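Here's a solo chain for you in structure tokens, the form predicted alone.
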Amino acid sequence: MLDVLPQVLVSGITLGTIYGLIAFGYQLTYVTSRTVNFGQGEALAVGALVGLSLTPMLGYWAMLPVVIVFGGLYGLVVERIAVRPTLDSPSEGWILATIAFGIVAKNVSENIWGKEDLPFPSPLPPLPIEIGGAFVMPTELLIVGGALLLMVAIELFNRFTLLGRAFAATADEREAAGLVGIDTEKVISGSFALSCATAACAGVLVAPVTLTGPGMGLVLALKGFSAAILGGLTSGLGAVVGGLLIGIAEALTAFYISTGYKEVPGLLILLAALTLKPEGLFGRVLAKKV
């Protein structure tokens, strides 16, 4: 059974990369505002559905940047309607607000595209490529490469651009950043735009290997959130590592034990990590003023 291990690992890495990309989106908003969008799965699904509608007109490659821009605009709306009014409230109203916004988005999607899942055309030929003893579908390479490229681009943006440094300053101390002239409201809006843009891109990347529909993002978003918690909500690297750990654990369990137990190891890893290191594998403890 060891001869199929490379094949199993390929499946796990493909899944884990998508989980990591979604987790990266959670991390982007958490570090700037200490909030996350619990409607992230709907952002992923809407992005995939918009991409499905645009592909016949623009083609897959021209459609991608349009969907990313759409995802960014979607994130701006989420932040403005569901997060900003409750951001400075002593309650955690943004949790219910983002969930409610996601439900509305799902219902609107069902009325536009219907409730049935739809196939998404792949831009690459369905012919496997042998790499290191494993047969890899070109679409799997697209998923892994596209997700990693987007995460690296965002990380470079955060490190080497003026706006990215404003993100970092807001993440370290929002009040102090405001005192030195940084418009923290715009920074938080930008973090939600980037977060939902990554979710929309994740939807388009994974859609050719799944069916596309308004409910496709729920499980993926939950796995992505688990990956973010496992790796640490304050670490982009942690998001990637957490996603890969959960994806590989699921693939190994599904093949060597049973598909009925594939969720268990990832959850056990998550529970063990939180018991030993509550802030996540790569997270850091954030001081909270009282």
Given for the second form:
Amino acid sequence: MLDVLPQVLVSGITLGTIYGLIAFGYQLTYVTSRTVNFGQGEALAVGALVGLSLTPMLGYWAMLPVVIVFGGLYGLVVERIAVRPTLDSPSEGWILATIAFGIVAKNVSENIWGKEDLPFPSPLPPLPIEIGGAFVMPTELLIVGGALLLMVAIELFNRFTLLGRAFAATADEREAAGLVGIDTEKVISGSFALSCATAACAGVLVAPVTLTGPGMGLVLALKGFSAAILGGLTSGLGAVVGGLLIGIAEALTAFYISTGYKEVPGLLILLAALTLKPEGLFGRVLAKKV
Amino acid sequence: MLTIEKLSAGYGRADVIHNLDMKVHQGQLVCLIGGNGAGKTTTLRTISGMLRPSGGRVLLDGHDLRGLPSHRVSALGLAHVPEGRKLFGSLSVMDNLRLGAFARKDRVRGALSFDLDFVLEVFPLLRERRSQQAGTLSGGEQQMLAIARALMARPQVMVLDEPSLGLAPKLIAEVYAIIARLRAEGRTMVIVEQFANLALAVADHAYVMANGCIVREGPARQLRDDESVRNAYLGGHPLELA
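Would you mind generating the form predicted together with its partner chain now that we have the form predicted alone?
The complete assembly is shown below, putting the previous chain first.
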């Protein structure tokens, strides 16, 4: 029984990294605009489907950057249509507007790719590698490695470029960011572009182990949101830790208790965290928008 | 340098400031004084594009600023040190300074490091604290950083909103000593201040606001000696500095 544990952890970490990447995407827009795209699941699915169609033409590796750019453009459209019109009014209209945008995207993609789930070929051979007593599929390594690489790249951009610091400045004090010459509307558009690019990338990464279809993102986006709340919507590191906690808790429950209960511990952890530390494990309290 | 013509603005439908006319010449330090709620902050916010005017216009070196958002106003050469500092609290002191120069077009290394050396010479404390998070600085240090951040833009006009707010008298004196130094260097500045005697002591020219209108103006020296100004508009609470 005991030697199965590493195997269970591997699948928990793989799923958890994807939840973490999705959570990371929520965090990116939350800090700059205090809004998130509740249609992230659809952005993820559309990214995966576009990737599926592009792979025969470009090959897997060349398809990846194209999908990331596509996700970025998708994010610009989401921000322009569903978020910006409601940003300067006290309404919370962006909640419904982003959900509605997701529904439209889902319907459009059902018309293009059909409602059936499609298999996504993995670029790597299905030959398991033994690491620390567990057998790891190369695809799983690609998921974890790709997700971490993307998040590290975005964090480096945020910390070490002037433009990245402008994103952080907008997150801290939007008005003052305007006063030093930062176009904060563009920064918010940019954060949506990055956010949907991470979702689209999460889609192509996870597609080989799930199936690809317009509805594939719904549950993933929910789990990602739980991960973001758990880790704190204001922290990139929190997003990853939140994702891993939920992913591992799920995998353990599915194996040792029952697959039927696998959603329960993640939600219990979330409830406990919200009760004990409402700003999330790594979050900080942000000033409310006046 | 900065001309304000018949400027009106407010929040929602009601105007808070009415028909303001002001002029700031190159190299001048102009102060805008008046009691709480007179409309001083609203005036500055309208000048720097945070608030859209409902009437009138603002000219900066001949450019009409009407309807421009604050990042465009900043790029044209106006730096605003907002009320309550509004620093980027989670960023380091250095990052705050670098972002102060965000809108500059002369982004050559030499020009930026020249200005960085200058502000670190004026505010030596900031050099010691350069990698510290801005949000962890004391109130006085934060005000220094807010002014330094604005100087990094090498602005044509710098406007300061209540630089004394929330500071102990000793720190207020330090901040005003720096303002006096910047004035001596020929910088063009507008200062909004509740403590009228502080601002009048360093300013060249002064405007007095009450209920959203300019009710008096004149050379600062003249208004300083005018008992009736103090009694009528300034609530008679001069701050004595040791």
